[in-house]
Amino acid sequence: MHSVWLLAVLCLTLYSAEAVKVGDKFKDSGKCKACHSHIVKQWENSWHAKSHYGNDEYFQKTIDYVARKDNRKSLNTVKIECATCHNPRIAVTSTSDEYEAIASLQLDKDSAATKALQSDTISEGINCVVCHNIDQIHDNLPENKRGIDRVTWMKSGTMTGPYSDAKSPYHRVEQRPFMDNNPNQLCFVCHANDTSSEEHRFTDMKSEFNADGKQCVDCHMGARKMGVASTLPGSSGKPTKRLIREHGFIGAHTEGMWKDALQVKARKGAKGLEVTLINPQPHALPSGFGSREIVIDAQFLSAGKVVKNESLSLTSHYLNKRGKPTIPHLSAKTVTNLSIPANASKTFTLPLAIGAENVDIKVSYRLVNDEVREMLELKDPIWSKKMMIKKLNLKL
């Protein structure tokens, strides 16, 4: 009787589950490289090429935390939620009650969840067939809705691009608006908000986006430059020429994206060293995720020698529901926020060091805090080190 029991709550189990099918022909990279080897090859050394479970720290820790703190969840419902942007393709984009059931008793392992988690096709994250296999965003639908759930794909085999003209043996080519006219509506289908299981919402890019006419293209991805779309040749017997972007992706990962991303300026004034962040960029920085930080850093010297050292995080935190430090992905409230808006500024003031003659001002930004860092135990040196922004020495 208990083995009827399990099978009838496995069948409601895959009865749930929403398949999203990628022919194997398109279902990796790889086979993209016959005619786009320049672009994969980019695309490769991004976070997009990262975005998968098994290949981002910081992503994979904070699965599992989430999972261990949250008890209403299983680790593989957790990563299907989170697959909605980190894995879009995946076949299953929900579990039940029944699931979870089946879970706890660890009898999942021939589930249609973990069948999809473990699938080729999700693999690769934010890849090719991600992007240029959307037909419509659906703009309308509540904020709420992301990734997956704010998207309908073309068939299997059909690729949309920017180019009304573009043609191949290999599959078929339409043309979609978001993919030149209006790219912002592209990247936000993800990079617009973040909502906790508690459903605070601690990040909402969308909102503060102060365009000013910038797309997020211009800086993620460069200026259009000459170059080839695809290899194949064409009508000339040569590639066609066309605009284009680097398909690199590069942001807060990129050390050399920092530099210069933010104007400072410092006084002395009368209640100690006033440093002033200017922000010239469409969105608050930092921003993004909940734990990414600015830090100024002022070190005092008098006839060259230190007097002092002076830090100041510029970050955001977050309580649970029982007023305790987490994880913004936990968070029922954000008690600190010290981002610049867009196109705005704010001063920060540090102590004075009694005897100093000038100081050495540095600003420089880190991709998690200290106290998530240490939340979720992350071991590689990326998430903590500095970037450096500006740095100037004022004479006092």
The other form holds:
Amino acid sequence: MHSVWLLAVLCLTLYSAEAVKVGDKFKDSGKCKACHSHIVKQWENSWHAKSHYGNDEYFQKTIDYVARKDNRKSLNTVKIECATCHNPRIAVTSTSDEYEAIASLQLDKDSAATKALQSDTISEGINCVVCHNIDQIHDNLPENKRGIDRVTWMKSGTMTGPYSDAKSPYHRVEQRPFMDNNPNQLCFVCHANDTSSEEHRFTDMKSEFNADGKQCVDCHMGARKMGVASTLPGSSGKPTKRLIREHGFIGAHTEGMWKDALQVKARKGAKGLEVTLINPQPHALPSGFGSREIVIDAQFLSAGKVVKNESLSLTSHYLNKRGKPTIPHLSAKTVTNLSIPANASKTFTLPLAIGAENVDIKVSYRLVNDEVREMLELKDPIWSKKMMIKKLNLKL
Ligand code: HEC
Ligand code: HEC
Ligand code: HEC
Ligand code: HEC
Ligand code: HEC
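Alternative state: the form predicted together with heme C (HEC), after the form predicted on its own:
The next block holds the full complex; its first chain is the one shown before.
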């Protein structure tokens, strides 16, 4: 037992959060455009490209809120903690009590922390040299060590990829299994679990994942298809044909992805209108980040006129240590969790309307539920937009 502990401590000191400088030649996606322009374009439209403080209103306002409510931490300290997964190429990975003292007096303008947060190396969020510069992923570390704390970086200038026979005049290449036949290992570096400042685990995608061999990339990067990895002509005078994937990482923010993401069945039961949601995906829905929401809207009709509207919100609610509603990152407790588990179904019952002849049922998804949207005063319409999953009409 003792030696296991010692080993764990040793691993932590060896591997935790070692920042390796990214050379200027590789630090932003613009440097890859000359030969990988199609991939850069796809990635630019992805939410990985928006994961930085300046590019995602929800992320930004969550950080501001945490820093405002948790008076033990300065804004920069919260930003650095979140950078663990959102900006893993950051040069400073933790702050000290001395730093907090200086920051509280606003004397930290020239500090390493402030400079690291302002550096253009991290302004692109999860860019090419986050995923393609990982040398090793340390799955022997505790489950809560994620992002920057779970990886060791390559020397700057070596790109890891799926091919064992690639050659590039611009950078060295190395093949890794997490770029080829085991990509879930890469996604789980960050998409595994997250814990609040009260040590409450508010999301746990890795433990809920139920996949029989399915890979995240099959659905969120699409199937492998013929194309080119680089547009630079090879020795044949033409670019090498390769099996490649899309770099859009499309997901919850894209309305089209939600169409038919769940199957929906409805019937008139003894206690009311029974709506069954069947989730064929290998993770729960909603899943991932807390306060996502699925909404069931039922509009009861008689002779073509609306007689009643019913609505049910399937979301998680969180309480802080004083028992007040809060956001996931400050929570001590999850009070309700109405997600549909992976490869499973749940039935919800809504009251019927007297005299209704039929009912229009709409099942849709929202990125942020009303409670958290109001707490954070989110403005962009994307956060409240209902994205359609399925519509159906039932005769009663
Ligand atoms: C979130 C992680 C991630 C990010 C960010 C990322 N990639 Fe990839 N990339 C992958 C994975 C996984 C594969 C392997 C796909 C497969 O199964 O073939 C890959 C494959 C590639 C390939 C091989 C061809 C292909 O499409 O399979 C190239 C070239 C590449 N990426 C370049 C880039 C560039 C340039 C950027 C930045 C604009 C980038 N990648 C950003 C994860 C990432
Ligand atoms: C001057 C052209 C050029 C530039 C600029 C360039 N690459 Fe490449 N890259 C290539 C070529 C050529 C290949 C090999 C393609 C093949 O064999 O199909 C390649 C392969 C790759 C691979 C796949 C490696 C493997 O073993 O599977 C990745 C990942 C990659 N590049 C990432 C990047 C990133 C990230 C950047 C920007 C920081 C970048 N490249 C800039 C030309 C370039
Ligand atoms: C370095 C950490 C990290 C890694 C590695 C990573 N992601 Fe992400 N991913 C994030 C973060 C952070 C976000 C949220 C960004 C935002 O919304 O601002 C995200 C968002 C997403 C989304 C949501 C997009 C949307 O529109 O809702 C998908 C899908 C996704 N990632 C898939 C993947 C896949 C597939 C892999 C593995 C190939 C992967 N990610 C690897 C951190 C990571
Ligand atoms: C069989 C296909 C499939 C696989 C495999 C899969 N997903 Fe998904 N995922 C979906 C669908 C469909 C949705 C709902 C629509 C959307 O957001 O794309 C979704 C939603 C998501 C969301 C948003 C969830 C929400 O409620 O806001 C995230 C994050 C995500 N997936 C990440 C992952 C990660 C990480 C993996 C691997 C561990 C993975 N997915 C594997 C199909 C898949
Ligand atoms: C363990 C890795 C990790 C850490 C640390 C982390 N996040 Fe995230 N975060 C993610 C991943 C992965 C996603 C995408 C999941 C999804 O879309 O469901 C995400 C998504 C989000 C989103 C949703 C963004 C959107 O556009 O919908 C917000 C807000 C957010 N994180 C806030 C934070 C804040 C604030 C911190 C620091 C207090 C933080 N995160 C720390 C991994 C992390």
